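In the block that follows, a single chain appears as structure tokens, in the form predicted alone.
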Amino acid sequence: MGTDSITIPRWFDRHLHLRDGDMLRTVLPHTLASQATAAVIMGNLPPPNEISTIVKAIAYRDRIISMLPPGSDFTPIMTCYLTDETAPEDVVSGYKEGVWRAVKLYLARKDGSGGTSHSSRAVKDIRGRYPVFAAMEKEGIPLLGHFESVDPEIDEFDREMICLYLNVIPLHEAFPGLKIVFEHITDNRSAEFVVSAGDNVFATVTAHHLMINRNAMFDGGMNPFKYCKPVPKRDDHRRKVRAIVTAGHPRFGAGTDSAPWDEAAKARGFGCSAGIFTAPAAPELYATVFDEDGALDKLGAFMSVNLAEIYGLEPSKETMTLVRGSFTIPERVGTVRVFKGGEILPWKLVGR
């Protein structure tokens, strides 16, 4: 049956949505309960509140910190939401002042539609942002990309692949020293690019993309609670990405993309919100995947070590332990439906 427990350094989440206000207050404790030391915080709050300036980033960071319990050592790692108006010198200033440690790229159509949640003010002209990328390359600032084509003529299931060839590869060729993180990767061609591209290209992978394929979105009818962006792909893509991850490739790391939505926003008949909320069970979900693939020895690097350096982090000297047993995922947190809520996982984080 294999090992009955595994101890790894305390982990950090390389891709997390905490929202704001009451939702932030509701979901933040579950990231803390997962024993994360830090998380890379996404700044795509509803316009005009997206985290696109130093002032906004400081204010949002302060709101997060104000909700931490006394004595918490959790570090919110802020990102700059890139727009077509963002100046290179502002990106560099925010980085040097320690306000943010990376820049987040979303893509949008000329009319502001497309892309993903709250991306209406995102980048519409990626080549027009090349001066920003040049400054980032020089200063060692990572670029975190939601790399999906927003062309409405492109098939939904091909958008990551098309963006790879139209945007990511040319970007990497133009700025080979730029640290690029291909976030929430789902397409095996993207994963294979990361493997072959060299030391400055990385990827984050969600637990849900490792566990479900596109059939899940139609389980029991149109299932909005399995809908996210990028959408899950065919199972051959899932299996190939998962094989690279659980083999222990050092430039792939855990990024949950945990994205809470009020259940009403997820369940509405038209225009349901994209996002899957995994924070209450993230370590157990990842452990289940690695256990199923006979790769528990690779879990610690994936969750706690890989990509740490590009965010100025060192792996935690503290540890966390998961034990083989039964962990029932909560069905809801407040008004937010949890991924696989009510199901029993074979691993449990000690201290829950």
Ligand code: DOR
Given for the second form:
Amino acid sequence: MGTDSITIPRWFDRHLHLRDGDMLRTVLPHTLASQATAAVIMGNLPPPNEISTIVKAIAYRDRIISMLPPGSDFTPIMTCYLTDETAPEDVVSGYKEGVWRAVKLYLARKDGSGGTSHSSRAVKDIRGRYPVFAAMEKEGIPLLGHFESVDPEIDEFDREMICLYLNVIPLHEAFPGLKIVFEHITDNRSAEFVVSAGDNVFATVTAHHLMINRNAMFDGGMNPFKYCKPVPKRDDHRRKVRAIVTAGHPRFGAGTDSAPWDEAAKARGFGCSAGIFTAPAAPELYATVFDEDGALDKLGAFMSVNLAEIYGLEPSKETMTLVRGSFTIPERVGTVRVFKGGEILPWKLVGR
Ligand code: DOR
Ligand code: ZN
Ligand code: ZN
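Could you give the coordinates for the form predicted in complex with the ligand, as opposed to the form predicted alone above?
Expanding to the full complex; the earlier chain stays at the top.
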């Protein structure tokens, strides 16, 4: 049966959507309860509020901090939402002033459509951003990419792979010293690229993409609660990505992409929002995956060590413990349905 308890350094989430206002107040406690020491916060707030300037990033960081309970040691790691107008000097100043520790790249079509949630102000001309990438390479600022082609002609299930060949590989060749994090990997070709690319290329992987394939989106009829971007892929992709992760590759780390949406925005028949909310069960979901693969000894590095350095973190000296037992995932948090809500996982974080 293997081990019944596992203790790892306290983890950090390399990719988190906290939103703002009431939603922020609702979801933040769940990341804190997961014993995360820090999280890399995505700034795709609804336009024109995306976190694209130093002033906006400081204000958003302060809104998050103002909702932390007294004594909390949680660190929100802010990111700069890159637009076609962002100046290289501003990216560098925000980094040197300690406002943000990375830049987030979303892509959009010329008319602002085609990207992921709230990406209308995202980058339309990636080549035009090369001066920014040159400055980032020089200063050691990581680029976190939602790498999916936004070309309407491209099959939805090929978008990550096409972006890999059209954008990511050329980007890496042009700036071999640029630290690139390939976010929420779903396609085994991207995973293999990260493995082969060498020291400056990293990946985050969500718990949901390790667990579900594209069938889930049609489970019980069109299923909006299993719909996210990138869309889950064929099962052979999932298994290959997962094999690299649970084999313990050191440049792959946990990034939940936990993305809360009101049930109404998810369940409507047409135009439902992309995003899966995993924050209330993230450590248990990842532990379940590693246990299924007989790889619990690799869980701590994946959750708590890998990639820490690029975000300016030290692995925590404190620990968290998961034990074998039943953990029933809450169905809802406020008006947000939780991934696998109501299901029982075989691992539970001590302290829940
Ligand atoms: O499914 C997703 N939801 N993917 C993203 O890239 C964005 C996120 C969100 O903000 O809801
Ligand atoms: Zn994304
Ligand atoms: Zn995201």
